[in-house]
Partner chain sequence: MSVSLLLAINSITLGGLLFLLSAGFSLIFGLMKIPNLTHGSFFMLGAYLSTTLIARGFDFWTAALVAGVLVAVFGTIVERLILRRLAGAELAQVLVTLGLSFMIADVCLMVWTGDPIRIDTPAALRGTTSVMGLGFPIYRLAVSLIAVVFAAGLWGLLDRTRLGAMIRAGVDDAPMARVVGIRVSRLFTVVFGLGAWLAGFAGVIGGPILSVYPGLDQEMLPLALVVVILGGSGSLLGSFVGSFVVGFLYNFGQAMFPELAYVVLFLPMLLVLVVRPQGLFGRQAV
Amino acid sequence: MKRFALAAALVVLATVPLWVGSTYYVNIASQILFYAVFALAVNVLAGYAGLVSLGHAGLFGIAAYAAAKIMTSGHGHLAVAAGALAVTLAAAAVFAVLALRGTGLGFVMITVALGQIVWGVAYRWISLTNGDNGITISGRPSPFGLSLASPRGFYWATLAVFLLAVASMAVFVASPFGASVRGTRDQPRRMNALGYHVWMIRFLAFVLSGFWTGVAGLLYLYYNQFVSPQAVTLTASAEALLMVISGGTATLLGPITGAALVVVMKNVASAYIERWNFVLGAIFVAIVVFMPEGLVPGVARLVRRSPLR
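Assuming the form predicted alone, can you produce the structure of this chain alone?
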């Protein structure tokens, strides 16, 4: 049944541009996919490592800004992607070294501060980031001769990256490294007593999270063909964390579900509901009250208890 469900999900995702009539909704589907990659990256820390970050929008924005600057300097898309990811990995390493000086609330506050520093640079360093006016790029790449200029083409390219991200996360969860990351979350003192380098494990988890955050930021830039300080606000970090928490931490499907919920509410429900923020808040409260483990684990629990099962 699991293999059948996986195959059906892949068929549905691959054919979205064919059965969704409007290009607007194809674009919404693309947004769901790259925000799901972002949420999966945050989940590495918040779910598996037990480290809640409220500064990941900073890394997300660093990737987008780095790619935009490299592209406007006249370099090709391959150099843009490689350069942006290299800069993001370096920034993630710096973030990790600073943030891992604290745990619990201290870790949260350091990541908030780091994210706000990035926002301040994006907003105030006008000669580098163009301030509120942001940076506009000229177009999207054409990998292997396939143009991504159309909504359909960009969706399929984003889907390929999304599937790669999910596969890498599945490998991470099943690997000894993933088990050691969960060990540092549940029993850090015991892990240390057993000879594991807890700090290094957390550092590598942070860098892995930063890599996929950078990939999501790169997709965000190519989707909008524009980046501004709005991409690195504290609200953006909070939204990514809410995607993880609402869907279910330490699960693969949870962050994806949470990303779909937030993106649909922001872009679809907002067209019909004036106070959509209130509705989204009410949904989050209901999830916390009735399914504190998140939507995906909560629904699975209800299915297991169902008398029709």
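Rigid core: the largest C-alpha set superposing within 1.5 Å between the two forms. Note that the structure is a prediction, hence the values are computed from the model and not measured. Positions refer to the first chain, counted from 1. What changes on going to the form predicted together with its partner chain:
Next up, the form predicted together with its partner chain, please; the one we just looked at was the form predicted alone.
No partner chains or extra molecules come along with it, only the chain itself.
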């Protein structure tokens, strides 16, 4: 049953560009996929490690800006991807060392501050980042001869990356490392007493999260062919967190559902509702107050309770 559902989901995902018709919706589907990768990355920390980061848009933006800088200085796409991910990993390591000085609220506040530094640099260091005007790049890569210039080509490439991310998350969750990350979330003292290096486990979880955040940032840049300080605002970090929380933390499906929800709300609903930020805030408040565990576990609970079963 489960295998069948998985196969069906794969077929549906792979054929999206063939049946949704207009390129507008293909592009929305691509956005959902790379934001889902971002949400999965945030979920590693917020869900499994119990460390809520409000600075992840900073890492996301660092990847996008690094890639844009490397590209505008005339390097090939391979160098762009490798360089951007290397820079993001290094930044994630620095972020982790600083943010892990605190846990709980301390961690949240430090990540807010780190995210704001990145925003400040993106906004004010005009000679490096071109300030508010952002950086425009031209051209998407063509890995293995597949051109990503068309919305369909880009969708399939994003889907491949997305599936890779989901698979890596599934492996991570099932692995002893995943178990130890959850252990440091639930019982840090016991884990310490059992001889686990709690700090190192959290650090590695942060770097893993940083890696997939960087991948998502790279896809974001290639999708928009443009990056500006808008990508690194506190609101962007909060949106990523909203995806995770609204879907359900510490689940695989939750962040993906949440990413779909937020992207659809933003693109489709904002065509009808002018006050998107108000709606975003209201969803935040409503979910936290009424469905604190998120949509996926929340709906699962309702289904379990229903008299039909």
